[in-house]
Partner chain sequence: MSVSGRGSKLVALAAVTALVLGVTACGSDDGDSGTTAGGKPDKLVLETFSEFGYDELVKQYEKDTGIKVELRKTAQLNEYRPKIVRSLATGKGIADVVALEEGILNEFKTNPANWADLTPLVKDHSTEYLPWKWELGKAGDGRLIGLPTDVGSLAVCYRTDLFKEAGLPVERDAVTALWPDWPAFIETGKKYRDKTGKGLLDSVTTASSAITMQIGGDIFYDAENNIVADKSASVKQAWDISLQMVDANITAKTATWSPEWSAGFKQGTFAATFCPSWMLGIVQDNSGPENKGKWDVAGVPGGSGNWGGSWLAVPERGKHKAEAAKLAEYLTSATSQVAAFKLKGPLPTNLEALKNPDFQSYTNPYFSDAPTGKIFGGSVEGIKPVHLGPKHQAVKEQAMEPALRAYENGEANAKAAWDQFIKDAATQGAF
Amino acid sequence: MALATPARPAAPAQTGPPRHRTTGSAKRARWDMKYSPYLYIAPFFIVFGIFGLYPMVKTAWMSLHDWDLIGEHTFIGFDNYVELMKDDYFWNALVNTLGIFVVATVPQLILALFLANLLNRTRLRGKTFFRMAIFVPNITSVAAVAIVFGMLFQRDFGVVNWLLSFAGVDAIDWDAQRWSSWTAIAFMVDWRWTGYNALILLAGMQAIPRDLYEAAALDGANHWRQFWRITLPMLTPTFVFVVLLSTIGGLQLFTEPLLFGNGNMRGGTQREFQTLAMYMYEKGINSLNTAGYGAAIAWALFVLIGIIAAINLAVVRRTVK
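Please provide the structure of this chain alone, in the form predicted alone.
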């Protein structure tokens, strides 16, 4: 008698989604992981391409032409750059730009570093108030700043000349000489931007572990030694960032000298304080038929900023090691 074969158990009912749906979901997940980061950063590159990269390329193309703002242009190669090397006004603007940059930026960085360290290490009451107070000049209207400093540096009734008179110094016509106009503009720049840089440096200092200062104090290191051996080396990335920002801003100086000269794009009667940015505007915008020459000045300024920024970066890294 043949034995009966046992019945096979019934296959369990499929409770999950169909296989093809699971595969589609996995593929979408892989695509999301692979391409979504590019979508997230795409807005920046789109905006940069429209308002940053395209103007740079357009300016470079214009600098190779005899271009006017009416629309007429003729290709002339590097003639604008050759003419630039022979232009006395260009070299005058270059000297003014570098001079104001040095006179303004060096004290600005030293003072910002001092203020940041003061707010970081000392036990001051109302630290938040002082941190807000040093940032106020940066959000003040530039026009208001120019009016105030214009009154301070007036020749006949200015407060600065009044104070100098007690030291026996004769009244100075601040906008009539190169050194005096550089000094006055440097005061304007430093008043606006020292607090801004100090806050950036303060943020970098607060990221330094407190344990390092406590250990150094136990070893007998005073505040100056702690600053030189701990604060500065660990602040290097932040300080380099501040130096680069100050370099770019200082070499592009435009508003402060323009308002100091009461809107005179020549920067004084003898161009005593005309910067490269002002000279570029004079040739590229005010003179309708020299837009190509103005574009060449813009690219010369761009190269200058790159060179000075690289030099500053190398010097700062070597100094604070």
Contents of the next structure:
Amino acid sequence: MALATPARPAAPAQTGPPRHRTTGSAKRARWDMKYSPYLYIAPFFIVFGIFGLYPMVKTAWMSLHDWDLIGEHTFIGFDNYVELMKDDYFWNALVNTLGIFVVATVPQLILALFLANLLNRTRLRGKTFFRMAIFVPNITSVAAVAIVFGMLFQRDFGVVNWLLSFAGVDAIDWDAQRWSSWTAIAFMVDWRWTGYNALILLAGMQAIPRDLYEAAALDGANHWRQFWRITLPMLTPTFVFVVLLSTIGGLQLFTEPLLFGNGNMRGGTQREFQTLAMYMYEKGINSLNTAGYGAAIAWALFVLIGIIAAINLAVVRRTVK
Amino acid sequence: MSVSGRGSKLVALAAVTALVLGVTACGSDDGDSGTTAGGKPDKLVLETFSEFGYDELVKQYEKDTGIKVELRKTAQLNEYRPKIVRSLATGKGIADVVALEEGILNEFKTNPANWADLTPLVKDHSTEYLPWKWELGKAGDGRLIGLPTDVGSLAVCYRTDLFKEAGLPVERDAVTALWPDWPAFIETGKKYRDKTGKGLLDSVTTASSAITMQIGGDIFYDAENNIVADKSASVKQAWDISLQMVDANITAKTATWSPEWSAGFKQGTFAATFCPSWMLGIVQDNSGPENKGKWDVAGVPGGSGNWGGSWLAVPERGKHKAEAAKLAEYLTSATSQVAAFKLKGPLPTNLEALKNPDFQSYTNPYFSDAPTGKIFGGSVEGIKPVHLGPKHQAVKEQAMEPALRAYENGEANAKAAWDQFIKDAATQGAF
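Can you swap the form predicted alone for the form predicted in complex with the partner chain?
Up next: the whole complex, starting with the chain shown before.
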């Protein structure tokens, strides 16, 4: 910006009004130096304030009330949280969320590691193409993915059951049991996120100095040994970062299980795959008069993610040392 | 310097606050439809779910009055309800006229202040509709919040081609004669299973919906709106018959509104479903033009019944309440109700419409020219009003039906399913 140029030193001959003008522009310049940085960072804070901070504060306030979305609000203190601790369905949703997270994330990260290692080979042809290709699922709309996978995992006309029928397996009603619904949802999550994680891991792998591998090769270590002894240990910080990202995403899982369950907030007739986010929506939005309770679930979810992130951080600190 | 340092922070904060206010001020202008001279709105928004058959009527209204009408549709009631809730709670995107179904009407009645009193806005129509239907449009504080659109009535939609393959009669009176009562219906289902290996009925929950409404009385709530799901006679009876259907294996286990269910109409996964009049449009849409003439309409086991039906209401926060009420009045008039029936099947509640020869002689070409005007119209007089509590729909969809489906899928035994139902009914039904 032009204003940021420092004021020209005043010529000694000049006195009176011109001098006055110089101090004016110097003042402006100083003002500019002091305050414009706030203006530059303002957009983030404004957007965060409106869409991040305000909803959080409002949600906290709501969670202390018996809050009817289109009716009255009564202050009840921490009753919602006390109730929540005794609520079977809350704990059920928590188990589902963590369960789906484990079922989805473990194979996902192993596969991502494998893919990244493959793409890291120096002699691979069409490297850029493959790197782009594995990222494409990630930019596909979640709803589209969920709808398509929902059809693949249909009971009567689904492709998966059709393929399984060749192996002599009877038609599986995917959304009727815990294990099958979790598997189907894990497939959707993995399809979208494996490539994304593979790219991050690949970036981590490329930061490992080449000469380590060359030295290892000279010592007679094969590819497999190099992978275990060099790649994996050097990759740990990246790996923990990927785990952290997956955790945050996994705990907020919503669209995939919702659309898999045909748009019903229950997530299966016996809540087999209702996640915390879905339970929050059920209580907070779906049944009008329990919005305060829904807000309490939102805060419980927030605290939970905080705890898990803290554990992750502790692990990173230890491994990086 | 420390003082001026703090001062500068304050200035920065003030600048940021001003920016925020500027942004939100921009945001609060949500583009309401403008008003032309004389106070007439340019546009009215009409919010409906499923199929009301208003497409042609709305065009006619635009021509007659010069007011544009935006007709919004949402396929399923369980997606529609949250939209209405959101607009009522925030005042944003609120429609001028809103359709309310009987299952959710009472929930909205518990906060009547959200809805405009229509009595001063429209002419007195109190004697023109089925009396019970008219009365249900009133809130507890006496204000009129809804004008009656349709009732469901109840029939059975069945596939003539599949019935023929199974060696069952095809002609509609003969089909009605197959099942004078529910045990006879179950027997027919067993025969169908023996011959074809398939389920006769789509799912156990269409049956439970039909049976609870047919028996009537207090369903999930008593007259004082206490939850009585565990003691209610109609619930118990519907529950028992539903369980017998599952035990006899006569259903195709396709959960209503699921993709399996929608596809099942085309694929012939099942051969029959319970059809309130408004369901005809849905059966037709799901089955597609290639199955035209394969469906027909027969009577329901155990006589008659009613399932569904709606009202048109005007939100209190709407900008053009007087004009919106006029639109609702137009859409619920005798001629409009007959036109909507012909287009998509919602059954008239206006007494004059029910007597209209055009309505009475109407045959539906998609359903093998079934005289749907006569079949459904004839049953309207016999419909007994049923008391539905504030959260009827939530208890039905989130407590009773999941429990029945869990039993249907073999995930829960009879006792576990019942316990699950009663537990959920208590939480879902609280208001």
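Computed from a predicted structure; not experimentally measured. In this text, rigid core is short for the largest set of C-alphas that superpose within 1.5 Å between two forms. Residue numbers count along the first chain shown, from 1.
S.K.: Superpose the two forms on their rigid core, then report whether the C-alpha of Tyr279 is displaced by 2 angstroms or more between the two forms.
M.R.: No, its C-alpha moves less than 2 Å.
S.K.: Once you line up the core, how about Asp79: does its CA shift reach 2 Å between the two forms?
M.R.: True for Asp79: a C-alpha shift of 2 Å or more.
S.K.: Report, in Å with one decimal, the C-alpha displacement of Ile307 between the two forms after core superposition.
M.R.: Ile307 is displaced by 3.7 Å at its C-alpha.
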